[in-house]
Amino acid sequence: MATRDSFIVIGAGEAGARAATALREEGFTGAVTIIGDEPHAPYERPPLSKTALTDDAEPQAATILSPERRAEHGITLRTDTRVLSIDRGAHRIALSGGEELAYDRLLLATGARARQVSVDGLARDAVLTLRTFDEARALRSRLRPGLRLAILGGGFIGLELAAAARARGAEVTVIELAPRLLARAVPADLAAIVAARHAAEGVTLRTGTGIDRIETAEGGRTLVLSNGERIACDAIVAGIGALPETDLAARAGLALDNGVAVDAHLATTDPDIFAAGDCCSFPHALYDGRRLRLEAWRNAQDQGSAAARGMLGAREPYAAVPWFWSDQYDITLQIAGLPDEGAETITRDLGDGARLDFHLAEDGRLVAASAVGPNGRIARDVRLGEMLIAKRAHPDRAALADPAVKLKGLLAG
């Protein structure tokens, strides 16, 4: 190709929208097209399990790219459109309406889909999921005082939904197969604080057990747990994780590894195709090239920008510190870095019920900081912890534990 003048983004989520705007911010003047299979313009997903369910007003999708912003940046958006195939040799994609489009470089930002539940006695359409705005709107219409809601999965989505449902007056039971809540990403001590808060709010928690079968009768459904317990419910929501959307990449012959496999610059095994966000796995420069796939709002933003630079020829490795957050009731959980990389934990009491854990590798390098408490008490310190992680700092243990020692001073040192 003599020129690179047509870039296409497949996926109209956070990563895709951010990549499209970043291309313009980096000076790209060719055609930029975003293709999404939902009827909506790109929108924020974090509110779906929070304010979209609890606000008094009917929810509206929190649009990322307004028509005015798209016009300002010269971005073409095509909604309600699926990409059926990629012809890598011809640099063309086939669309669901029969049209074909040529590309010079392509970004896969296809996201992930909710993992489905398979249980005896349960039809697939009997279980709700919470991944899209339309699903949030459908679930909101069901939430009411006295509704008996069973949530399968005690991760971020399941617990945020539990908090929202309790705010709407529903009776909530959370069922988690693992021995504790938030087992995948949150240290046990912080997860215990979150669990205690849900219990105090009236949520019934069942951990270390799964669902054996579901019995349906005129009065509703009964979940029969593997421990023999029976739980009556009116609605069931599955929050048991997500699977990366890789079908298109697989059909195109791209390498897969827990998602679309990309290199440190977010390029796939085809140098003209990149991937970003929930759909891809990548080697992380901060963690000795450990291959990760992150389902997080911040990661989608950061990778969208990084992929745009990579599509334009930049070669810097992706090294943004992973960052997660969750709001439940009036407390916030924030995690910077990867706690499971730590061999030692140092705790700092922030006061007002807030707690901050620092996770150190065997050589004393700070690899993660995790905190729970009121947002105003933890946000600044987690941000400083994130900066220390990015610097590969080896902070003094006693200083980390002492609330009187300013983290900003450790950063300067």
Given for the second form:
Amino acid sequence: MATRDSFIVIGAGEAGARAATALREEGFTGAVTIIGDEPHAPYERPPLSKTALTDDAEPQAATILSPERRAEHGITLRTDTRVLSIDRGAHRIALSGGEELAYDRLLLATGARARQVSVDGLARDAVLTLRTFDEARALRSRLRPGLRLAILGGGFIGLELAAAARARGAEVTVIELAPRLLARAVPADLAAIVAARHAAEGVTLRTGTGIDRIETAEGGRTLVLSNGERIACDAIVAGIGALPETDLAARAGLALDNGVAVDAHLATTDPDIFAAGDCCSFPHALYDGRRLRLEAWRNAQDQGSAAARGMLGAREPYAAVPWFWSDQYDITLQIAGLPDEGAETITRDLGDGARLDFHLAEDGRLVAASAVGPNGRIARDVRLGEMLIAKRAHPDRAALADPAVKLKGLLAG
Amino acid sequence: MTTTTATQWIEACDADDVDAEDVIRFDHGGQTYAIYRSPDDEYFATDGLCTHEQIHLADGLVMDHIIECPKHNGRFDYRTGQAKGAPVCVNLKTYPVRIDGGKILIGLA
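Beyond the form predicted alone, can we have the form predicted in complex with its partner chain?
Okay, now the whole complex, with that chain kicking things off.
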């Protein structure tokens, strides 16, 4: 790529910031511009549902691309700016301020937005969501001892928020439509351990029920569940999933498939436009090309880097093992790989109540490792599990189950 | 102002306490450190907490000369303390190590 080339990253989140940095690390000498619609420079989102809500000190956005780093790498950042449209023929984008920018290659790192609740009796602004730093700050200002908080959705955001709200003394009810918590991404045995912990911490859990309506009266609101139960509350937060931000791609005529559809090199159906992170779906090389869309911090980083290499012409298929974690109270969940690809589970007892499940496919190949417990107890073995998954290993079942067998020894095999 | 402080050699552990290509935690004087043994049986010492989010590195994985944080997989070369890329960008402080009669000593200023 020539020095005069202009690469533009749309979206100033983890994937966009990582991609911009990676372009420089890979030696790109043209112009690099990041365009974000928030007022902040790129910041870390994981703390928003955890320490940003519980720390005594007023939280600061944890910047991942400081002015110094931007200067060092020659990265231009435009905040508070939306991209209105992409003219693929002319290789130009139109910005909310009326300006147009020319690009040679474009990265869509537009992320996802919180799914909104639609319930009778509910004004749109009556339900909070938690996706951005400003939303976390708004939510934090509401949390206080005795606050009756209803959380719609028993996924990661909802449960991390439940733990944080308990730490701040709120009375918490979690309402989940599915028959159990964490149904989308976490195996049932592990989710049951997490559910038991929340119950022990005093969180009221209601699974297998939706919201029929919300009644508003002086002194608060009452949620009427579809099973008829009534729950009085002072504040309602929805953590019911996220939708990929695909409007721009759709209007530009790019293919969509549960997100912006990209190929194994993270290119969209336009070879000069790539996508990375929560907004895109991609065929995963480790899982027979199964099309995935991942909403995870590590994936945003890895795909940001991979997309940068793709924009520079590399032709390596994206094959990073999916990995994510969640912190609730003093326990951590870590999951590497795709547990739902497994046909058989081998459990390793890590002590201190920590448990690691290995998920094997029918042919004995390791396809996932999932664990719950103190982070220091589980992290190393999950990481080694991840490396075995990446190697497409068929580890010995007895060795996996025996905590005395060092997993590192299996890597050489 | 300039002060000169002689290095204090503190006994951290037995050499055998650390497996090859592994790490253990050592606490001393209100601080926490990580003691490493490389695949070729050299010993190293660094601050015990990751520079990203204050996590104990001794719970992480050692591969060759890299320690990986158990929380977000930030990587450091434990011989030099050098941060090896996102999410870590601040280097890790290192300390000199001496072996004396089968004991590992680390030099604290």
